[in-house]
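Here's a solo chain for you in structure tokens, the form predicted alone.
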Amino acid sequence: MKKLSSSAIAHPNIALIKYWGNKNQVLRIPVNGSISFNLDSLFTKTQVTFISELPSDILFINGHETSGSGLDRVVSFLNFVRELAGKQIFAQVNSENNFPVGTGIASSASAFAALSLAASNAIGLNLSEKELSCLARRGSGSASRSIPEGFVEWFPGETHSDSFAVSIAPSTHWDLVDLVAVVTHEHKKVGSTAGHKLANTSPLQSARVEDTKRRLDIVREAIKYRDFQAMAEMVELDSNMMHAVMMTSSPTLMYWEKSSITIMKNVQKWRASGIPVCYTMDAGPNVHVITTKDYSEEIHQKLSSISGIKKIFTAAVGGKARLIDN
């Protein structure tokens, strides 16, 4: 019996300005550039072993064997990367999450960032960190920006090749923090990708990806100079646009628990009040809750006087995808 098996191991990933919608759903091209960065203490370990005598792939997840839409959206991207290789061999995958799935925390991200770097070296390819941010796109696209390190800015471009995210800085640059307050841990209904092909229903999208280039540029100087203030106007406003897009969208997609508002307007007062804390959210219902490491603390413990919250996860800047053993 021949196996070839390689793990991996990548975080989820906080947008600071937000991709929703594609120019081009099959390959997952966005309409938009977006920045993001890692969350080091959430991940997705995964192992990939291709083996000769399997019939079909196989996927467990955090010990389960999953069937259905999640395998065969893990089977369509394999294809991929038995195409890139132009080997026609099977395999069983293994993933573990240490945190809620589907939820809004990013966790298709780190599981296609995941899949794509165990899956390509497991099979025998050697790709660049931009070859591999591209094939992780194909399967979520945000899993491009869970492949390069720390900070990270995702080129929409017009084709496979030129859709790709780079690191616009080290985990270290700035000691930001991510308090992520989990209201629900439900499944939520409608996912990011079938999100993501409702947007341009809405009458907002338009002038939201007119707008997108400007916050951009604010927010990629403001991590440059660590500009807490100026990133955090303009991420809260960028998380709003979204999420009006979605509301506004046809069916209406609304994310939005009273918890979910209880804590975004607890933040902005607490901004205020002169603290550096600011919010946002993807497409789901839990808020995520910024500030920088010395703040970490009491914010934790203002949201922990929040009623309705019912864990929060904390995490700092995080690394890029890589190898494990197996």
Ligand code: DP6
The other form holds:
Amino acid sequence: MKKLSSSAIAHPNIALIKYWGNKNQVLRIPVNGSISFNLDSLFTKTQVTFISELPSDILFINGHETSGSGLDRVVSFLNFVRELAGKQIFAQVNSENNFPVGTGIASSASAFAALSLAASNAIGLNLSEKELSCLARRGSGSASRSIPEGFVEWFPGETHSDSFAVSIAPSTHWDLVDLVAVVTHEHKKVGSTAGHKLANTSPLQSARVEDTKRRLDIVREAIKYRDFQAMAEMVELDSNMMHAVMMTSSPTLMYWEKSSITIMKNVQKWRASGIPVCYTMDAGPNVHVITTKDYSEEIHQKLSSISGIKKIFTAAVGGKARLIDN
Ligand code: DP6
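Alternate state requested, the form predicted together with this ligand (shown: the form predicted alone):
What follows is the entire complex, opening with the chain shown before.
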């Protein structure tokens, strides 16, 4: 029996400037560029084994065999990998996350980044970082940003091969910390893929997209010069703009919970008192509270006293997707 096997690890990332809406939904070519950093303590670990005798792909997530839409998405992705490699062979995929999925921590980002690296390596493709980022994007747009190291920018591009992400600074460049305040463990009702398709139904989307270059420029410069204040204002504005689009889409997407709002208001109050701290939210009710290492314990304590927070994950800036021993 012929077996081709590789394992990889990848981190989720938190977007400082968000990806919301696609020019090409199938290829996941976004309408605007985005900037993020990887989250070091959170990860997906994935082993892919192509086995000649397998009649179809099989997927295990955290030890449980998975079917339905989760499997379908992985099969479509593996079809693309098989096409690239010119090989018709099915795989067993074992994937493990050390954080809850579906609540606003981008599990699809780390999942498809780890899957891209493990699957392409196992099947014998030797892809460059750029090619890996393009490949990961086909599985989940934000996964393109979980391939490179540290702080990352995804250039939207126009075609499959020019829509990819690159590192704009290593993880050691700035000691930011993301405290992820989990307010619910419930699986979100409308995920990102469905959400991207609704973006254009909001009259605010075109204004958000038109202004993105300005926000990207400011955040890129703020990262370069470690200017927290400049970054904070744009990060909060960008998150608010994306959620304004979500709330004004048809049907409306309303991810904020009561405790999400309480956290955001407190964060603004803490920043006004001189602490480098800001918030951002993805397609879920959890709030990512970003600060620096020096203040992370103090902010953790402050967050812990807010009622409604179920759990807080702490993550510094993380590295790139990498192969690990099988
Ligand atoms: C709100 O990458 O999860 O987190 O391409 O359909 O998998 P798909 O969407 P996904 O969208 C992420 C949306 C976001 C913002 C961001 O991470 O940039």
